[in-house]
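What follows is a single chain, given as structure tokens, in the form predicted on its own.
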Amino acid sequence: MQLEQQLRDRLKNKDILLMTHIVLGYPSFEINRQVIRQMVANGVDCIEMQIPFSEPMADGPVIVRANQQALKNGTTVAECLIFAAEMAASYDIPFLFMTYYNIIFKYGEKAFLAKAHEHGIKGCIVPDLPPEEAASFLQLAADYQIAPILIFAPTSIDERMRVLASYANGFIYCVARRGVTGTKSVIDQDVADYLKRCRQATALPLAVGFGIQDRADVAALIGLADMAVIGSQTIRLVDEQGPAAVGPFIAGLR
């Protein structure tokens, strides 16, 4: 599919290559405008755009509240999906949504994965949703040239990791540890056996999220993965220090 070709092409120039994380409508679609364009001018390779769900089980307090406040402020799918297409239009990386599957299945997997296809998005990440009861999603995000991208965690045996290789597409998402986002990973032995096991078990790339903070994370990630994935270090910038905090942080990760 094209988002693995679309990450391929960008490896040749670097080492590793940086994926971020957003919560849609969270503070404000504007500020998200504001983010995405600093991490573009930046360097960021992919974007993961998160459509608010009240339940998002694979998340940490700071995703999690920036979820519940997009949807108190009244954040909606069709919201999403618009953001969505003005975002691909305007940025040459590969854009994807993550959300959960709940979010798709009330609005209805063939119009979602069409309205994705048709704004320009290239893969989607559902973390509760498992490939075994995934057939219909499968075969319509193949049809729509939406990647689906599987997810392997410290505790997925080999013989998982090639079952659920054998679904995916574009890339894997490697959880750096158990337990949810937002707490800082270290980047040690273990790790590298476990992103070693990965690696046998795909030809996929691999990007590896969950507690990835700082340029010494990303640093560490180099020769054992080929994306690293910032999440809940960015929200926590736009917190404390504004949108305009998020460029010098990107520009600084590598």
Second form
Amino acid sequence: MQLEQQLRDRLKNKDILLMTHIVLGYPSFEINRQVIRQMVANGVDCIEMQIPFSEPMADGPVIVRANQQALKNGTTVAECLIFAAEMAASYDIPFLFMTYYNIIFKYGEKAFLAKAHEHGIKGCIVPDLPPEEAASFLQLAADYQIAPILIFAPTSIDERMRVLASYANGFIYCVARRGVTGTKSVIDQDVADYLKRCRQATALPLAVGFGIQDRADVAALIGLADMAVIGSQTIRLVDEQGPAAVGPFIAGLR
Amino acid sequence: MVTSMETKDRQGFFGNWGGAYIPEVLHQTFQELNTEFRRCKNDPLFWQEYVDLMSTYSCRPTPLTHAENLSQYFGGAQIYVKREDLNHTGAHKANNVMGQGLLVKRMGKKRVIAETGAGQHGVATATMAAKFGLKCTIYMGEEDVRRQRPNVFWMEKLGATVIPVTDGSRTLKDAINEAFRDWVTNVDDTHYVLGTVCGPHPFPEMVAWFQSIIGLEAAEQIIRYHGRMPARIFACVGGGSNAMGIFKRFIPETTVELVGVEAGGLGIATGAHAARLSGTDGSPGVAQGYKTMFLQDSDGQMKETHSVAAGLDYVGISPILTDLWEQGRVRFESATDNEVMAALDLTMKKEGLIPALESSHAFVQAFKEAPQLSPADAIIINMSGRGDKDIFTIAHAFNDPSWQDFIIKRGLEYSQKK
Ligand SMILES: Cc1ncc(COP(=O)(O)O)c(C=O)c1O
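May I ask for the structure of the form predicted together with its partner chain now, the form predicted on its own having been displayed?
Entire complex below, previous chain first.
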């Protein structure tokens, strides 16, 4: 309930919320720190911090390369957890973990979720962990008050959405289109129809991600969803123009 | 809410291993795939169609060859060789691919994609796509494209698009990731022809089912030639499809010892290998859609693997084999690159057979164990593929000077023309 309530409170005076994505350790924790500072200062409502994995199957080229580079830099899970604690303690917005299941499995589900809780993390997105394989993870997430963020896809039929929603908490992450992260999505009538189906399947807030890149995309989602997710675009921006470009970019999205 | 999970379906698990750890976008496609696969598996006409196709388009049943010279040389068990090298396209990979091709036709999909390591599975898939009139894209690690250029040539000639993968270690696992990325993007019209008994359910079960034709034939053949069951069966293990193929029929035959041989690379102690179950470097993990023993670090990051045989150079292993290993039903050993070259050389000289580098791993272990057995016993080696097709790789591995001269001269000829 906690994460959902935090988002609902923020929705009271905003048309739409913004969630951003960080790959931990890319290009470095110090740059992560600067980027997050600017994101928060410019009104970001929620940040998902990706713990890098060597096999990021659901990600596109930008995030894949960021994962690989972070690992090449020697980024460890332990460092990611410490950094997350620092961020959650510094800023008054919800922070989430995003990672692939093997990272959690290897750390130990219970140990990982306990640590996440202890460090003030509010939710966890695991794109390769469908609820069918997540019995113990979901139970432990509930025990440690970490919202399991489940994913809707355009290929999810209504009945499936209802099943997913029954295990979800915090909000639902609606993937805007088929494919991986990074490629531009067009918010057209098909996406609008899909988001209407999502809305009918759950009372939880809806976040929309994959290929949301600019002010027009965010504006197009107002009324259809509760939160826009900017992923690869800020990573691209930091690559090309450095962390100082993030603030104005975020400020210009709404 | 959470309690209803207790009754959840542990579909696709073999003991503690397997499952379907897939992104949500693929959920519906896997439902359809499961339904269609179930239907085919329960339909005897489907299996008959498959056997007919394999006997008219490939070379089934493949022979079981009595390797008399090698048997005599080692002075122990009678050595038999199951000749999967005689399949069309030169390896057991054709069995799985043609089977999935029939499934794709039933599902009405118009495009197939596949990963490939050595290129065998890619060539087989491109062949199947040509025969069945499907569009075809093959993902292959850049490193493997470099190692296996001739197979890239054939895939392209067969009409497939080959996409070199430049992420990660640029080998098989990275090609699998990239194939999944294509699949989540083009899920409506595309089927992913996974090349081995790994990945999310139903792939391990499905690929093992198609490959089981190897063991069904071998069991009949060994009874015909030898009069009884073999003492041991040896197969190399990359993902595990040729091994599962020959083992499956024999699993209930408790007197038959089943031996899987992994890539020992430069030696287990060096870390440059792909031994997930033999040795102690593998540990439980979940990646590429399934749970098994992976070569990974303590954070769960996959390690780089090494083998002279590209087809064995992989971080994971079939969840079915991991289960059989855990139960003690299949024993795992490893063979080093050097042992493999020696066994290949001996097999060529003694029998006139040219096993693929992958298959040669099985020969290494069989040669170690044959002398311990009596001439009244039989052993079977699964010769999963032929080596003559991989002339560039094998000549390179033998460091053959006259071959190198030839390549240098050819190179000069081409560069003068340019
Ligand atoms: C000839 C041959 N044997 C064995 C393998 C290893 O695969 P599997 O373990 O699935 O049989 C390959 C893979 O490319 C191969 O080409």
